[in-house]
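Have a look below at one chain only, the form predicted on its own, in structure tokens format.
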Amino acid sequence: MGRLIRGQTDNPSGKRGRPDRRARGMAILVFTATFASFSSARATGDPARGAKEFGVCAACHSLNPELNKTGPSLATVWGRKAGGLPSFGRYSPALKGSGAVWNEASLDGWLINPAGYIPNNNMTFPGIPDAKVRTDIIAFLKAVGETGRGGPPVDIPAAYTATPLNLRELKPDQEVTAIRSCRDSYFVATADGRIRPFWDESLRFETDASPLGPFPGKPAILPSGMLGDRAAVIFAQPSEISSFIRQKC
């Protein structure tokens, strides 16, 4: 056998040339459909399996149009101006002031990594480095929106629409009559007769002022945690927590 020449292809006529020029071209004609195959399957996502997905973000946002949670609805995200939901009041300034609207591109940015994508935003979300996820929860907002204006309909799981529990509508083991504090512990009493002691770092006080919050003068009592010894007292305004707390012995 005898050494190749640089730039000799190794072919039986010992020609010297360069390689196949047919050949290279159906390579790169190859390489070119897989990859602009690739990349098409990846831009598509599947809305049904992006429903599922969808999961990880449903602990801070709903798609019901009317409820905010930690972060603001996402019903009508699809080309929603950032930080433009008028109902929800804690956009950070740097996301109010990106300029960005919510589609298929700056969505992906945003879910690959929030705080990359609009610096010193409000999200502490680390963000999704999938991007087969991305792609589906993606295409899953988008056809929640696109049903939103008309379009065909998309099946939303219904813990991602429900509404949470009317405070205005109390049984009354939920109604608070009265809560009394005396050194390290809280005694709450409510209206069924029955008055419950915690431990006062047991018992959380907070406040509801949407329309699903409790009337004035009236808070509420909700478990919370696993073992039952825990609870909120959840009030109309903050105003109401000192003014309703009675101390005595």
Second form
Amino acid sequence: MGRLIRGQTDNPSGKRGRPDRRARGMAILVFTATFASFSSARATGDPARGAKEFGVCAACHSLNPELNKTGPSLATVWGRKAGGLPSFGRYSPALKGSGAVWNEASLDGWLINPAGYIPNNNMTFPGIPDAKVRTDIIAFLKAVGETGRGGPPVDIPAAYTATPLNLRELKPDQEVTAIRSCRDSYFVATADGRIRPFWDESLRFETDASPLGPFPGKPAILPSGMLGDRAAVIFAQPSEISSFIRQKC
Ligand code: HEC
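With the form predicted on its own in hand, show me what the form predicted together with ligand HEC looks like.
Below is the whole assembly, all chains and molecules, this chain first.
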């Protein structure tokens, strides 16, 4: 906690501390040039390498400002207050109350060991022991943030900003018209006239309340998993689920 409070008072905007850190980095370079390479948390990262390394984050974080996944969009994380993205409704009280502001130092502390830096947070990620990798990812997030504020353009891989499939524009084989349940089976009928059987443990029911989620009363079915036997039926809202499924053998 001490680290956070210090970061907060010295460095409320994430800007004031930077020249200071650079000056200290210079001193290390002058006096112990050999150690400078080990002090990589203070070295400049490579945003292009960071763009590739961000792949480990991308399963949970988009760089599309409109898209939150398991975690909040990181498109505008640079300089943001921790827990400060209004469109993300799943922050832990711990993160929101931490007082952290995301800059080089706080991101480095977070990415070394998220659970140690802000105990009881919701990010199930073990951390990145390699300082070089952390520095690169941080340089990339900084470049992304500064591009958004008129800085030089940065190459953001399209996968990081891609929007998910629009479930309001379904093909007939994706539009569910009826679901019947009998013992351990579901039978899912789609708008192309097919009825597919599923073992009940292979079919997941989900909701998507985002603007890309399905229209009410028109759930979508999408394959999930690798073997072709699993699928997810996605409804507009939870109240639809049990009323849509008819129990009949
Ligand atoms: C398994 C999913 C998952 C992975 C992988 C993951 N995160 Fe997160 N991240 C989350 C969640 C969930 C939160 C919200 C935590 C909370 O509220 O306590 C979060 C929060 C954050 C925050 C705080 C954002 C804010 O608005 O305050 C940052 C910064 C962050 N993650 C960076 C990263 C980076 C960088 C990586 C990759 C090195 C990464 N995360 C990997 C799920 C993940």
